[in-house]
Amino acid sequence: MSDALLEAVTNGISFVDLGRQLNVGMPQSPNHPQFWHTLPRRHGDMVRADGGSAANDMITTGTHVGTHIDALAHVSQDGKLFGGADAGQSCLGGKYVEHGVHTIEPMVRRGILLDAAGYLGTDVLEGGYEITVADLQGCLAAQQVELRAGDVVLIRSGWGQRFAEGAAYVGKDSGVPGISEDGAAWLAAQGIHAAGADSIAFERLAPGGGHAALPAHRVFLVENGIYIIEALDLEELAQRRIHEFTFVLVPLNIFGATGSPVRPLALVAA
């Protein structure tokens, strides 16, 4: 029996890497431990009798640093996780047994890019701009795509272009563009599986407000069981006008963690 997926791969596919390179000092939310990488052993520190040498690495990192996915255990509301799970009792032995990142199945799904910045006629949306439901609907119409239940929806504000600027990407003073509670509720009503953006906290951050209020996180993670992917690189997808693709993402299988670094891919026929 022939395998249609294998045949498609054999016929040729191309991919767009949606993940950020992990570097010491990269911008991140101040709420999470930073990424650190060092080489405990370098070539020449130990040389075998045959002249061979090996180097090795050590990393420490928060699980919500760089391009990453939020598990449902990441956010609670009034002491409850998704499905009414008790946030306190779900943490056993320092691990979130219920709704930890180990419960996220690998994703091979239909992906949709909503290039909100492009639709609104700009390269980068202003800090604190709210991407409204009307913006989302207009973008879908302009791109001639429709949402389906189970999709992964990626929203481009253009803010990802500021990643290399560090503090400007975090947007403490300027705010950060993104959807608000209304946008999250509308997307959730479409039955999507996950949503992502090119910004540090996925949703709109008000100028000067930092991470003080994150209603879209509550709507997605607590009320609807929808995963959130942050700090994506969506520029190449937008430049190539790839609005529909096969989305592939596999979190690290860390038992009880609230999130995981990821390197998602968008696959299209070559």
Second form
There are 4 protein chains.
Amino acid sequence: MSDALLEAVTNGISFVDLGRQLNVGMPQSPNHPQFWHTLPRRHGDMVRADGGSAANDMITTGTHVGTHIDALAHVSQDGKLFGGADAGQSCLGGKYVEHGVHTIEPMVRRGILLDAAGYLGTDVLEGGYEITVADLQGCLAAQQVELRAGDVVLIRSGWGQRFAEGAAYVGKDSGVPGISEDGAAWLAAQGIHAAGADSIAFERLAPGGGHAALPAHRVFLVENGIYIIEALDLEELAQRRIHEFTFVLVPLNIFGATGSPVRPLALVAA
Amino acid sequence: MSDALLEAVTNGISFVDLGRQLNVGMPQSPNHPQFWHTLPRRHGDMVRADGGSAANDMITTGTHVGTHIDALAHVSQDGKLFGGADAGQSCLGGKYVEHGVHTIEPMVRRGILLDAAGYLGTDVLEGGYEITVADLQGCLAAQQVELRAGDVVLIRSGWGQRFAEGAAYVGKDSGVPGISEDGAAWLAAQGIHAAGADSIAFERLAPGGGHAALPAHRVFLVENGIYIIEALDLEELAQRRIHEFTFVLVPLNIFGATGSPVRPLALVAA
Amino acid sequence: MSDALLEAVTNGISFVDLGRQLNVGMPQSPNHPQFWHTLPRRHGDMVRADGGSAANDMITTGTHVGTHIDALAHVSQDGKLFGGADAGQSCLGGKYVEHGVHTIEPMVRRGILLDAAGYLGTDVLEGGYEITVADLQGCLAAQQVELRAGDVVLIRSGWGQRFAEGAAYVGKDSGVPGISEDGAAWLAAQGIHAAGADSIAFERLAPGGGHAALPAHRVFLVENGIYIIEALDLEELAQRRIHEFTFVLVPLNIFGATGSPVRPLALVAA
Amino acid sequence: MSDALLEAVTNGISFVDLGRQLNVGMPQSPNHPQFWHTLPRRHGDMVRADGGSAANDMITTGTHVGTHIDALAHVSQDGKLFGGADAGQSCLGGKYVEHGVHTIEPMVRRGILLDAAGYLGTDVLEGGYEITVADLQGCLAAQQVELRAGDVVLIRSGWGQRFAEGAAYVGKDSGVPGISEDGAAWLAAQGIHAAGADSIAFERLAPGGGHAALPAHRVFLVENGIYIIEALDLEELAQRRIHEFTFVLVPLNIFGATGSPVRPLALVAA
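Please give the other form, namely the form predicted in complex with a further copy of the same chain, since only the form predicted alone has been shown so far.
The complete assembly is shown below, putting the previous chain first.
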């Protein structure tokens, strides 16, 4: 076996699961169709003559629920998508042919955790706190890692610990911590490939402000073609101080969609 | 950087996509809710004061559509799931708490392609052809690979080339080629972790027989706890003669479901 | 034309719409899948050679959302449905074959409005207020109508005016006014065919109590085979003091379901 | 009681159900999301402390499945809806605000059955047969009824008997009998309010032609503002020779949709 990757894999690896479990009733943005799972057929409903039976499922869901990735087609500014594509024309026959989630390549890349909450000496940053460029730079220095072009950067505010609280996680009244326009512009300048966070809208939301303005989304999705990953679970990575890892993310290949639920992994050699 | 895996990744890898694109109208079993994707909100439907807008999606689907994995809870025999779990009791509150798809660990493992069609000197095996144990053994020998415990084995019948034909792929009248009870038992004896194929029901279906009997499902899911992956696209792997690779599969973490759509990858060092 | 009904109809009738409009985001119980409507195909997505095009819809929804009717199969008590049917056995192959909504006959019957709020001299009864048997009897006397066997009785608490407020209508904290066990028993004794109200759960809910106990549901659905209609709009009927009318309700004929969205009408000769 | 309608109702009426039962797997056009019904919660899944439990449903469906009505917004011609409304502008925020199904008033009107198959001396008209204006006029004469402005006209080809056959009912290869452009224009000239048929596309489909051209839809929906009702069950009406009746149809009030499943009734005095 001469494949260095397979050799590393067979020598032993472990993974940290960065995705949330998909449960009926979990917190999600009211802008998106609610996640539901139900069993049309359970064992016993129909048993074949040979004693076998099969159970199955029905799912209805938005694509921006649970841990998910935003395709570039998700956001437009002044009628344009990334690269100047016309936001209206990009939708052909009811599908975002251009910049839909089917255009996102699966990611197996260097991943970097920026544990902003840890760097700032707190467990959970406050609702509405803006993680600044200085915070990002200070955090990198403290963690002794550097960004490289093509990296996937995951920013931990600690807010993910509120996922189990439901509506508090959405943070309509409290606001939500995160980077904003400046942080996004600085990260884009480093040439990153994608950015993620442990909150539902990735970027800082002002208290009471809701989703009225999403400048980091504009900077990443429209201006720089950088993907955004939301509602990550970054707690275990932070606790184990795994700041550099192999990041794996495989979006569902849904033709023409604006996003996909995902279950990203952080892989490390055992 | 002392992580051998990350080093292999950053030295350069490439991947082969083994998943089918999810398209409205693609072939699927009529037993499962049909895949649908639609855009509730398109760009232009609601534009914010700052000129930004967001488009989104609604999905309804079964979990056994497109390329997908069967959880152990999918099939029961004589009222039992794998390990003797009671098929009725395993479903608590409308969720398969035991053996649901949330219990499948993400896979980053050695993968083996068994190109049965190639070995048998044909492009597509005939509907109803049973890939025998001798075929599997001969194919391994011809490919000069050996199975190891924990491997994921992907069996190519060539039937996947019919995916674009729609109903022909489902093969109700023609039958579908694949392994059957004997092949499954032999593979299980090798200690494999999961098995996949390029057809919709994984195993051989007799012409006109439909899904009346699925012995390989019973052997794998109920008797041996081996996962089944269906509707794979194995054409590129076969054409490039990639018979050994790093197999990556990350099921959606849907609590209590019997399966999940997946997009598996075969990774190779560049 | 010798048909008395058709003669009455052609001589002129008018109707009051008792159903709520189905809108994405309307208030509903979190126990039931959320109502969503989206357009997979809009005009312009696909235009035929002759210049014609068709737009269409996708709906996902619970059946107990918007104005809806409860089938007898909706509620069980101590493992039994109405008439002693076994709650488990009544569900065959994933369908409530017995007492499902397909067994409810369309209703064209005498309808009676009991304007409890009006009778009690208020616009909206308070959250948690129990409409008593004395209230029901006093209201009937004040309105100078009497109940007859086979009637459909609609009870107005005024709470329906809160529908537009969203969560306030669900009334989790405030409670919701309505009849309770005694009122249900008295109405059942009058031989009514169905009962409705302008609140989401039909019966009185205690402040903070949620749906922890629903005795009127038990009395009607399990003990007496009387259908329940929820989330009616009774404001116009009350304002126009239409206390007796022809009530029309046609459930969707969904095989095996526990309820159906409906749009009941009150018809009156012009 | 001085209400003539209520008096007629209480003197006794009977109804004929003109709607198809909604069943998973029933025939429908592949252009529309498939009807699915499933039970997320069955009795026994969650039992309250007092021994009560509630079962519920999830539905996903197109609106043009089963027996259904087409809103005027369903079809456009050369970019225009009925009355010259712009087909693009009529869709605001993802809803057909103009001519959506929420704009259809519930119908309680004179209904007329035109039993074309019976008039032409056959049980089922052949696939692709065009019911001509002469057929319509001859049928009216034979039945000794006349059309009046405001009527709802139901045309029976007998094709509805094929509903249970599944794909044969859709009639892709065989074509489907029905009226075409001339018949629609003649009926529109009589001032009818709505027209229905016992086939899936209402109008004549040529063998092998599919839905490539639908001229009667254009005449009714775009040029005359006449609603179309599809997939009716007209067998009992024909067998009982009920050619004139009170027609009741109440669409679901789905804001902005292009159609609605319905369950129309034919009422007659007992």
